[in-house]
Partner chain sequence: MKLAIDQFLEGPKTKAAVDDFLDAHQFPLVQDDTITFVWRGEAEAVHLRHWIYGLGSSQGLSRMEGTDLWHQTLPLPSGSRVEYKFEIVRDGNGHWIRDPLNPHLARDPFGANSVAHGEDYSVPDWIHPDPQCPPGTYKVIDYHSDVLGHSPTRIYLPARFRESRDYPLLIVHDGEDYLRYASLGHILDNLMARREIPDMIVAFTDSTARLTEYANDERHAHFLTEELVPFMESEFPLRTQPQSRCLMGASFGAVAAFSTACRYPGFYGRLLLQSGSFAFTDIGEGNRRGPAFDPVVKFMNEFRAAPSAVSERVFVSCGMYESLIYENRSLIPLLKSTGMNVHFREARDGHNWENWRDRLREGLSWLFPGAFLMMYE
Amino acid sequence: MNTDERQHEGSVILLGPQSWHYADVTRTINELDIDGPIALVTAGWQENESDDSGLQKALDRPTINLSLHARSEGVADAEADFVAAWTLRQKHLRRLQEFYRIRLQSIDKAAGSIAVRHASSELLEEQLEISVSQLRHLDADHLQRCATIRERFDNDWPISSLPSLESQREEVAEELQACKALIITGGHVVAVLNRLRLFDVFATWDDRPIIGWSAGAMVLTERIVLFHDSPPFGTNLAQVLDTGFGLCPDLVALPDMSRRVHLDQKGPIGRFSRRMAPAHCLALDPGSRIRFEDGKMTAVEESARLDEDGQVNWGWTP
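Would you output the structure of this chain only, in the form predicted in complex with its partner chain?
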């Protein structure tokens, strides 16, 4: 169960990485004809959160940076016990992630090993289904465990027991009230996710447009999937991190996919696509744009879908 999942009856637009001139986000804001202040969540930039002058300039509209990273530092100073408990929880979640990854690797290794056996295609297909099913089970189990830990934590630390956080949330809600659109930038995906949750940003946000890029797009989907086929330590298997806010259902967002994924490896791509089904695994490369209206995917530009047969389906549209 995901307690964070929201419904949004308006426009949600997901983008890929933005260069210094922020062309896609600016074009999107112009097309949406946003004429009022825009709320910015730049928490993914962490300690550089306030370096938003380039973005402000490109948007050429009034903006209000919600400063969620700085606010969280303020809460940390004021609520020492809460932060100590939070830190312990994060350590526990990291440990769970490590154990989940160990299990994933052994299933994926077995799948790769079975796939090269000399057996009939029917038998191999049946075995692939078993492997995919095991991977899906692990993913779901991991998400459930993470959700349970978060839920327990939220019960242990009700907002009413945290006056500093409560007042910060009220301030954020007030700032959001004045805004016509919300932009969530890329950066550190956990930093974005946790700050949005901590300050309950979507609690008072109605159907006004939301634009997220890269990490900011990932958190708007149902599941956040970490992926990179060429990390500095060699190889890596895609892993679910946590649930997102679910504003963009049936989508796994893959920022900068063309650079991060070995697109010529049909076997792993096919397994990944089946593992994530029925969600579509879609690229958010520079220039990509995926639009949701009333919770439905309505338009996909400059993207590609990873298909179950391992093909990269460039130009796919819903």
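Having displayed the form predicted in complex with its partner chain, please output the structure of the form predicted alone.
Nothing else is written out below except the one chain.
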């Protein structure tokens, strides 16, 4: 098991992108009957982390912003050697992602070329399975390599050797003890993931509710998958980025899927769904809500599943 993965005996609710009035997250908090205070992780907003007044107003409850981005800046100022090593680690991870992506492109291109050849359906199905198997192997290998790098780094830099970080973790844990629920917002998914890990936010979080939207939802799953069929830059090939915390197993979260995926392209959708199986590939569009209780998916609202036959199943329920 990935060392980040944790069991959560309580409610975890994943949401799609939020509008300025935060209607979905407010409705969720109201239905959970949370009387506050609520812990906020807005690290995905990075330098705008503290601009949470709109969210606070919508929730209409006491909130405590954990300020993970700002805390990480403070640790950086105090632990220069640690930050230098962290920077090198991140550079190494980005290079691994680049090499992994190059290999993925070769397999995906071959799969697309084979799929349009005139051949029997049995032969094409066989070839599709070969392509999916190769993609799955690359995905698993990449995640393992990333985990190995992170584990090695953690061994080289134990928390006991970093008094500033140790102190900040203790403060975060103390603030969390007073909170009734945890909200993790969207934004830059790597920033969210790294700050949650850095300050070990889930170490002392028991069965209290967790709500995450967009990037904040992605990090709660087992695998973070980057996807966009028409990206503003870069490749349109879906790729795993890293492991998540595993609080929502057997799910690939696809924020804003209806806008990012060409839903009429059955071939690529089917190949992607098979590649991610047995996990369900579910949309987190505006208005979507996926609920887990005690680690099991119990309800899906306003979402769709990408099926292995390339269909978009808008009526799917767990």
